[in-house]
Each structure stands twice: as structure tokens, then as C-alpha cells.
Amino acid sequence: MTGQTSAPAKVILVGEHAVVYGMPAIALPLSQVRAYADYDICDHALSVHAEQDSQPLFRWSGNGEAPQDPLAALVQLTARHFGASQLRGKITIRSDIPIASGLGSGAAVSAALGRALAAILKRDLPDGALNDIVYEVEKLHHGTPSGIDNTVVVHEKPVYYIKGKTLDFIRITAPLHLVVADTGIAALTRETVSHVRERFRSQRRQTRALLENIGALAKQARSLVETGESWQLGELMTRNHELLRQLGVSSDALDRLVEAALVAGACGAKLSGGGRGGNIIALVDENTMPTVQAALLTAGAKQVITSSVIEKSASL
């Protein structure tokens, strides 16, 4: 028996940072951009291998151990949740989403294969509790993460998003289309985070204006994109990277694509994701979609995603 299970990537719209200390933020799935689980039912312990490489990444032991690499601790947290003794099959992983570029890579691809460790046992895995999951193992990527990756990755819905609250689905009642640059600087969350921490330690009252005033954004910007008000919607996100800017987090590469995205004509244009690298996200009109993505790898972008956030299954 052979299958396929997957999961998106995910752009934070606003809010990144400040999220982590309570703070509301909001998150879009990238359903167009994921990461695969492709599964076969063997009688062999379980295997999980890299696309196009014959040696595993991880073998199953079947030991109680809790391991700090991401993969085999999302294999043990889910067998640990079915109470499953044996694992049979074998997971090969595959994933269009760049790798520390603020997507949400690690969590598409531990919710991807959590579900592929559920189809090979035959049990129902809820979102709810496969959230649960990847959660623990973002802690591995990312330290302390807010938790709204892994959320709106597993969920696949937008999120408006408070750590330790209520999940908070955001219905979308008017496309909203985003262009999504990747500087192709590599750049660790948990990097970032830390950073934030210590300056949240060392000028704890400058830190926590700026942390709040992100939040504050944050709360404006639900209703705009509920009713797909962009321009309005666009001037936050550009006040949020300008923030984020001051909190340390942007970058000579970063600033430069947000300038070229607003200076082509997008309604607003901020980094995406924990910051120093990866990606910036524009928010354009149908109009001005091309002329933005010539702009950015115009100016240097390495890769551009062009997508629409729709109503209903809130895909892009």
C-alpha cells in the first residue's frame, strides 16, 4: 500500500516577533508551495529517506529515547501518541519549500510526515493533536517558538494567531495577492528570536514599544484582511517591516527588495518569517502582480512566488 500525505508553506502577514511575547500576529498558508510524505506499507522497520538518496535519514529502533534531531523526534512524539511499539514502511520526504527562509519548512515537513506515520498505521490522526506534535519538534528548530507556524501549516487555514489562546480562523471574503521574494540568504529563526530575547533583556522598555506597537498592527490588520482592503492592509505591513527594522531583525537585502516592491507599486511590502535573510512578502493588485515580480529580481531577488489567497480554502 503506497500513499501521499503533504502540508504548505506559510508567510506571517504581520506580526512576527512580537507574537512570541504574547502579541497577536497573522499568518496565510502557501498552498502552492509544500513539502511531501510519500509512504509505502512494507514489512520492514520503518525507514525515512530524502528524495533521490538510498540511505535513511532516520531508522526506526523502537527505543524510548527522546532525540534532538527534528525527524526522529516527530517519528517517536507519534508513535508515543498511538502507543505503537512497531513501525512498518517506508517515508520518503521531499519538499519545494526553501530551507531557513521563514516558510515554515520544518514544520510542512514534520506535519507531512506525521501524517504519513498515521496512514501507515491506519489511525485517524486530528489536526489538533498532530499540531500538538509538531509543536514539540519546533522547539528543536526554533527554541522558543510562538507556536502560529506550525498552526497555520497543520490547519492550512489563515490564523489570527495569540500564543496560548483560542485558535482564531480568519475567513477571507476577498482575494488578497501576495509576491513572495527570497533573498537567498539563508537565516535561522532561532537566531533571530534569540536576538530579540537579548535585546528584550538589555533594553527591555524600548524593545517591548516596539514589540507592542507590531501587535498593535497586528489587531488593525484583521479586519482589512477579512474585507481585502489592500492598500490600507499594505500600509501596516510597510509600518511592520520598518519595526521589524528597528528591532534588528531586516537587512541591507531585505530593505532593499521591500523598497523595490514599494517603488513598482505594491500596496505595502515587509519581511516575512524570523528576519536577517529569506523572504519578503508585497501585497500587489492583479495590475501591478508583474510589474512588482520584475522589480524584485530585478533587484536581486533569487526567487519569486507569485499567489492569490481565495476564499473558502484560503489556498495560494
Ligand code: MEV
The other form holds:
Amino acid sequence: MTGQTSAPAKVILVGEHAVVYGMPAIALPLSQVRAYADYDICDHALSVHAEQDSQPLFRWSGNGEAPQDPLAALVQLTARHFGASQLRGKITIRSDIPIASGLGSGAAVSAALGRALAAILKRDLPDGALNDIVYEVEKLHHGTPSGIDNTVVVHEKPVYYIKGKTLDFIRITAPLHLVVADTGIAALTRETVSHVRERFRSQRRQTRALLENIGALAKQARSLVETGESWQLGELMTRNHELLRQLGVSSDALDRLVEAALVAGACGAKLSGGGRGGNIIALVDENTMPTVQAALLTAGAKQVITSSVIEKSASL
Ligand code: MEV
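Starting from the form predicted alone shown above, please give the structure in the form predicted together with (R)-mevalonate.
Everything in the complex follows now, all chains and molecules, and the chain you saw is the first one.
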């Protein structure tokens, strides 16, 4: 028996980095860009493959210490969750989400793989349980993740996230039109998070003020996200970018793309995710979407994705 599972990419609309320090942040799923796991239930010990490689990434032997490899750890945690000592089958992973680009590729691959394992075991894996497992694996990727990436990717819903608080999903009633542009520069979230941590140690007062200001923007943004007030929301996003720049997690390439989007008529723009490389997001109205998209490509974006985000149950 064969099948496919998947999970989406994500963007952080407001509040990255501050969310690690207990401030609120807002994240949205990017449903048209996804990671996939193709599974084949067969009688061999489980092997996990990447689409492009003939050799498996690893074979599951069912014993041993907690692996440091994030995907092997995901398999072990999922097997433990189900009390399964044996896993049989073949899983092939494929992802359209660029790696180390702030779009949640690690969390999406983990979520797709966890779902494929549940399918192989013919067991139900509710999103809450999968989210807990993916969060454990995110710790191997990031060190001290807030949990926002796994939450938005696993639940595939816009979320107003505060670390350690009950999940609070946002109902978006008017579409938010986004243009997501990739600098093409890979940057590890683990490194930018540790840069902020170091800054928090050495310049505590100033860094705390920046993080609190970012958190305040996320708080203000919430109702604007719900009602689709793009211009006011865009202004908050641009202010958020400036605070992230002061925090030291932007780069010339990110600043250039943000500027190009604003000049081309975007309502607002900012880096999204860990920063230093990866993607920017620009909030646009429907009419300016093509102009902003073209301007970002001219300014050097390696790839541009457009997305209109609205809650599935709300009507356009
Ligand atoms: C990464 O997408 C968001 C960060 O705030 C890290 C985290 O929340 O774990 C930079």
C-alpha cells in the first residue's frame, strides 16, 4: 500500500526572535509550498530516503540511543509515541521549501514524515501529538526554538503564538496578499537566535527594549490580520523590519528586497524567520502584486512566490 502525506511552509508575519523571549508573534501557513513524504508499506525494515539520493538517509533498526540526526530522532520519537518496536516500509521525502530560508523547511519535513509513519503503522496521529514530537526535533535544529514554526506548520492555520500559552488560532476574514522573495542566501536560524541571545547578555537593556517593541507590534497586528487592514498592518511590518535590523539579524540583501517592495507599492515588508538570509515577505493589495513581484526579481530575488492567505472556512 502506498500513499503521500505533507505539511506546508510558513512565514512569520510579525514577531520573530521576540517570540523566543515570551513575546507574541503571528505566523501564517504557506499552503502551496510543501514538504511531502511518499510511503510504501512493505515488509522491509523502515528506510527513509531523500528523493534525489539512491542511498537511504537512514535505516531504522529500532534500538539505540536518541539519535542526533533530526529525521532519525523524529522516527524514534514517533515510534515511542505509538509504542512500536518495529517499523516496516519505505518513505521518500521531497520538499519544495528551500532549506535554511526562514520558511520552516525543517518543521515541514518532520511533520510530513511523522504523518507518513502514522500511516505506515495505520494509527491516528492528532495534530497536537504530532506538534509535540516535531517541537522536540526542532530543538535539535535550533537549540531553543519558541515552538511557533512547528505549531503553524503542523496545524496549518494562522496563529497568534505566545510560548507556553494555550494555542490561539486567528480567523482571517479578508485575504492577506503576500509576496515572498528569496535572497538565495542560506542562513541558519540557530545562528541568528544565538546572536540575539549573546546580544541579550551583553546589551541587556537595549535588547530587551527592542524585543518588547517587536512584541507590542505583534499585539497591535492581531486585529488588523483578522480584518485584513493591509495598509495599517503593512506599516507595522515595516516597523518590525527596522527593529529586526537594529537587532542585527537583517542583511544588505534583505534590506535591498524590503526597500524594492516598498518602492514598488507594497503596504509593508520585512524579513521573515531567522534572518541574515532567507526570505522577505511583502504585504500587497491585489492590484500591486504583479508590480511588487517584478520589482523584487529586478532587485535580485532568486525566487518569488505569491500567496493569498485566508482561513479555509471564511469565504472570499
Ligand atoms: C524562526 O522561524 C523564528 C524565530 O523566532 C525562532 C523561533 O521562534 O524559534 C527566529
